[in-house]
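Below you'll find only one chain, the form predicted on its own, shown as structure tokens.
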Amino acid sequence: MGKHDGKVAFISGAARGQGRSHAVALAREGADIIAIDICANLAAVPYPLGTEADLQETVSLVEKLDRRIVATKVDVRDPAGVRAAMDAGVSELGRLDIVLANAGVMTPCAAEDISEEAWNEVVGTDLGGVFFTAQAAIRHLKRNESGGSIVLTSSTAGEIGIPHLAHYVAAKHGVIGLTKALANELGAFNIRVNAVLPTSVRTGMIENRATVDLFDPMGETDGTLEGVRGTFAAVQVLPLPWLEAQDVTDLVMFLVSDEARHITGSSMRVDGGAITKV
């Protein structure tokens, strides 16, 4: 007996990294899954995101767990694809109990050269998007009796002003007054609404040379991920340089769980000390 049998969840960005990992735990634990990435780039996003093969790997993935999955190439920017998706997946699944806004892009910039297309990718997929997904969700927890569990993705930079960084910042803060909005809204149904605040996580978003460059504005490095291992490091109380995916999944999985039965509108972070750091 696996904790979310019988239960469906709904997960955007789960073509790889951090999407893909809590769409495997989920279904470990007897979970089905609908899932969306937009598997595509973006023009102002400097790193190759999911592609269609990144989707159907996650597919395969869940499917060897012996659960169902319903994948769908969708923007989370489009909330009538996002809607769609999700009509679809609980046409075909059943129910809807769990929902992980995770979809999110990075563009490192100084703020006076960041541009119109780079804000709109940004803040549309990391803030828009995520309403998106919470909002198209909505009307299906109504209908569970026991509710159901949202969790929106911020960042340390939903809580420090991390430089070079002005629009992700940004979105990162309003994901945060959104989890308590929509959690102080939404409690009267059981549906709980929690954010995670993870710090630097190993995946496509980190490992590209813009985001080493930020690191590493002198060009000192090699120009490669290890190059700045030390200069991700400091940002942590504890000595580690970044997060795997697998760490993030760790806590998402506990707010999903009836053991966080008793917690809503939380920003729970996963961070290694960083904002204490600060």
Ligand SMILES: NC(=O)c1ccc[n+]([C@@H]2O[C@H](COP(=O)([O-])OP(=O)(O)OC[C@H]3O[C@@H](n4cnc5c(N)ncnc54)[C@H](O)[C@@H]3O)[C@@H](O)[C@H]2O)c1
Given for the second form:
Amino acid sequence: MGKHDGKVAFISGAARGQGRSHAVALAREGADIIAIDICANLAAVPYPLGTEADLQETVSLVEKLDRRIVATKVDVRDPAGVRAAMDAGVSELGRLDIVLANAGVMTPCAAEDISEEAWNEVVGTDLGGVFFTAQAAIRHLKRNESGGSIVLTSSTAGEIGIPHLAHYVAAKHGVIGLTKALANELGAFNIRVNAVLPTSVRTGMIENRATVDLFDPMGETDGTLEGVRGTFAAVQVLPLPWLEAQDVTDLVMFLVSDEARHITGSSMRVDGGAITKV
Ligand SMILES: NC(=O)c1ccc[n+]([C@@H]2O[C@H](COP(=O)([O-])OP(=O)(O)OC[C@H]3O[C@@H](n4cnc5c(N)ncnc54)[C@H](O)[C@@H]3O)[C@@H](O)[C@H]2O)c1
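Follow the form predicted on its own with the form predicted in complex with this ligand, if you could.
Now the full complex is given, and it begins with the chain already shown.
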């Protein structure tokens, strides 16, 4: 018996990283999955995003667990596309219970140099896309007597004004506001809305040159993530440089579980004390 037998979960940014980790964990607990990902790069984002092959790998991992998955290439900035993918998944899999608005991008850059394109891509994905994902789910979740659970992915940047990430910080702070507003609006329908705030997570978002350079502005290391391990570690209170995707999945799995049935409107940190330290 899995904790989510008979349930269906929608996950954005599911091709790799945290989204894939969440999909596999939910499938292991019996949920069927509706997965979307842009599977393309964005012009102002200086690292490669998930690919169609990555999304296909998520499909294989879920199917190996004997669960069904409907995977579609969609940009979360496209509300009609998100709605269509969600509606198609729900009509194939029968219902919707859990929604993880996880897709996000980051473009490290001094505030004075953030282009309009970079602003629009980051805020459009990390805040707009999160809203459109939650919005598309509302009428499906309202149909359930048992309600549903929405988890929005913010970041330590949702509480800390990290320099060189003004657009990302603005979007991730916005996600926390969105969490509160949606929790208030949907609580009467037994729909819970919470946010997760991870510190750095070892995924494609940080394992790339642009992010490493943010942590090594003088170019004193070999340009790899390992080379800046010490600088990453200095951010947290606990002795760790970064989380693994599974660490965030563990918190998400708690928030969507029955054990968290009385928790809504919360912004929960999985940050090794990074926010406390500031
Ligand atoms: N990695 C970190 O250090 C870190 C820390 C805190 C919060 N986060 C947040 O966690 C979430 C997941 O990131 P990750 O660490 O797994 O990074 P990742 O880059 O490995 O995965 C993000 C996924 O989202 C997809 N995506 C990006 N833009 C999209 C769009 N417009 N439409 C649809 N899909 C899109 C990408 O293709 C990719 O597969 C993001 O919201 C990110 O901001 C990450």
